[in-house]
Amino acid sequence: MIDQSRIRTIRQGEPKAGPVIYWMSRDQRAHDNWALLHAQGIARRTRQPLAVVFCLVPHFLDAAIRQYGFMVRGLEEVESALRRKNIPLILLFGDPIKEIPRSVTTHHAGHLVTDFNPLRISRSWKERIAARIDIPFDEVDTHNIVPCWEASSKLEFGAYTIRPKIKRLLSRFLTEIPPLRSEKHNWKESFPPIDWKGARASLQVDSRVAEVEWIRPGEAAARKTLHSFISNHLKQFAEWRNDPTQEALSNLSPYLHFGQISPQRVALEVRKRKQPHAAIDAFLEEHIVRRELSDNFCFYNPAYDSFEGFPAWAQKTLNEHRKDKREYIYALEQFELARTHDPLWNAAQTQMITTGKMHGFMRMYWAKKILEWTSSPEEALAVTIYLNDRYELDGRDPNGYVGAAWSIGGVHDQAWGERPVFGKVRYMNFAGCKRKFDVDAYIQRYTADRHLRGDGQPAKGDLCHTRRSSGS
């Protein structure tokens, strides 16, 4: 049912009589979950009975409320759909190193299972957790399509390296999603519904970056969105994807992230409808070659997130033009509350902050000044990294890693002209989005009097002016 070449070996471990556990974490689903279906494979051989356990860590990276009031209300749902399967979800809280291992003895579990995640915390958490069970433990790529480590046995250069190789094996992957089956076993002990208001009441995130009305999480709003999309947008997609005051975008990234849609499926029901081949192409191309290069740039380059992490070329020619004179230097907090002189920057800021989505070409434009208008490459990326994962529903993600290593390192890219401070990492500018698309009704759009406050909320007032420099 599953193809094996999904599945790594964490932890061989002698097999145990026990029940089968799947520790969910970046794959938040019910339906078209690989490991999930791994993990039931696993429970029926066995005929021991399955579970499913989330661990709710109090803080992660630089996320807010936001992003976790839209990931426990998907968990909501997702512990519905099991339940209806006959199969618990147990929610953790605290440290998975220690909590996934204490309910591997609290439950006499005889098989760990889990789902792939190429960033060093998520690595760091398995290996820690693989060192204090003796059962064995699998982690199933159900995120990406072909899996991270069949696509590639190595850091690819860029698209065009690693799209031969995913076309290669596409068919292979890319196929029917078994259903999940109701389990027949069941648990000598009861479960609980979980206190869905205590799990948020528990969280110890920042609640100033307010959760968004715009988007409703969850499985079933996710396929809703997918369908919408493709009956809507698609076809103007090859058209009008780098526009940002047109519809034509999925909008499916906060979904994704958060695993509450399978990659797969989306791109199984956008090869099924009658749409422009073009649309369809241009689709695909960004959401399996695009979005598998990022998640095998984090996977084979520890440095995703640092200066060490671009490519040769680009670290020479940023240290090269490190004393550059900048025309202006903005603080953090400047950068935060769109406080800069580019009305068009501070509109994509304003975007983000309001709405916890910034359109993908406006965040090309967007990290490329914060690299213009910092000290150094290493501000500028710490900068753009801390803004993205603090405010986009999709932040803390392989996507916004490599978008901003893109941006400000030159990852996944070529070398350009010269030019200050970009050295030949490409440049752009106001010039170039006017010719592109209406800029004046993307600014109309999201600064008229929704300039904000210092706690990130939207309110009327002047921006203030900044701070000239007269270099770095």
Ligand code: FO1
The other form holds:
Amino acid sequence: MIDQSRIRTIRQGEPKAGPVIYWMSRDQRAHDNWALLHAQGIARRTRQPLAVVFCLVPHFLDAAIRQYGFMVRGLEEVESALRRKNIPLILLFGDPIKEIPRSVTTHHAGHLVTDFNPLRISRSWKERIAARIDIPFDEVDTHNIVPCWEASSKLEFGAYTIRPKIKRLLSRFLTEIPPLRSEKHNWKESFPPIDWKGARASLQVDSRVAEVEWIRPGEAAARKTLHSFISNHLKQFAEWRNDPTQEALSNLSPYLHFGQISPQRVALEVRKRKQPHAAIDAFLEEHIVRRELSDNFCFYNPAYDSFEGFPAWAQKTLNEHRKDKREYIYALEQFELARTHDPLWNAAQTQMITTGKMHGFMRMYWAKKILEWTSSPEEALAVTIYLNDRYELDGRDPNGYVGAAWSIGGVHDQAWGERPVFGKVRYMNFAGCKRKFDVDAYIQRYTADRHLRGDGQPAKGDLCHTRRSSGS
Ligand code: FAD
Ligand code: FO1
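I have the form predicted on its own already, so could you send the form predicted in complex with the ligand?
In what comes next, the whole complex appears, and the chain from above leads the way.
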């Protein structure tokens, strides 16, 4: 049974006889998907066929072939899984504002359902689609374990304010998820299988940011990665998660970003295991509290990716230090090519460019140094978001905008001792890293000269130096 508070009405309307369409966008999976289950529930109650539609947009926030390739290969698997349940996947191309209403009209749909996403672009799509259709349109939060609007009705200050709210609601929402059932209507026969080769060929995204081979996309690979993490790495998570030379992280973020695995499924599986409590608690703090706090920030703060979105104390202190002398100033190109004076920063940048996934601890150091080495916090934020969105597999995500805003603008953090450029925003330095982990080993693993050609692209055949995911 779906908790009705997961569902919000975007557009009310008289129920109309006609197929139910689930417009899949953020949560690209057939299993453990509350939005799909909600659409299936309506289809069954009204005895109407069910279809899933995905609209492939020509551009999405600096994404390149690296991310589109990962996404499209995952969608191919979604099509097969849905086919086994007698549900067609319809692939549309172009602007969702035109294509989704057109699809509603073509199929005489009676009800439209979609998944929740707090980002501006997705909210604008939905508003404009709602104005162009005349059927009921629902949005289902199948990305957060506790639906974003239920966890809190306002912008939270930090983990300490949202944690008790989420914890109070966990027993209600962290429940087993029913399986997707087979549809009786054989509507899928009306739709030919998707020409995925053609779909990939039609992509006009930047091909200079190459696809990576160490991580396999899709629901099956995501589940394998989760189980391998639980069996082999979870026990060390509490102790080693801040050491980028260790393999203690889950590597789930690309799958979570594209919705190829349900966050609720991840939490259920992790909780089932007999691991040290400290490890499970540490993981769920990141996976539930921090991740869902990011959606809260983007949902309730329209300026989530700009200086104006920082808390007042951070804006004030950064303004007071605007004119401070910077010891180094780099242009975007120097950052992009990993050509700073700091071998540790260059190694982190190289890890991101070559593998599409920088270690979580290094992301904080990396973004804070961009603040230190640019002329203004606005420029630092823009450079950070640009690089993050262009190269990370998991970029273009609320977690990314919050990670950048935490590092540069003190979001969800507190004021620290005052110092040049940063003001009271928390500072990080090379010496601090040296105390925490084997900096030289990390630098050696990602030495820029070994990995980047002159144009900043990875050298051929030298793409990956992280652990191969079990799914590969
Ligand atoms: P694990 O440590 O195994 O964590 C499991 C899951 O918990 C992650 O997949 C993620 O969903 C969640 N999580 C972990 N750490 C955080 C965190 N600090 N905030 C919110 N959720 C978290 N995360 C992204 O998903 N996309 C991004 O684009 C992104 N950009 C970042 C940029 C900066 C500057 C910073 C400081 C952080 C960024 N993060 C981003 C957050 C975090 O670094 C990554 O989620 C994490 O490193 C992903 O690797 P993992 O799945 O192996 O992590
Ligand atoms: N969502 C879509 O509905 N259609 C797309 O073509 C699409 C492309 C895309 C490319 C890269 C990427 O990182 C995300 C993309 N998304 C797309 C959206 C994505 O699934 C998420 O909804 C958001 O990024 C939220 O985190």
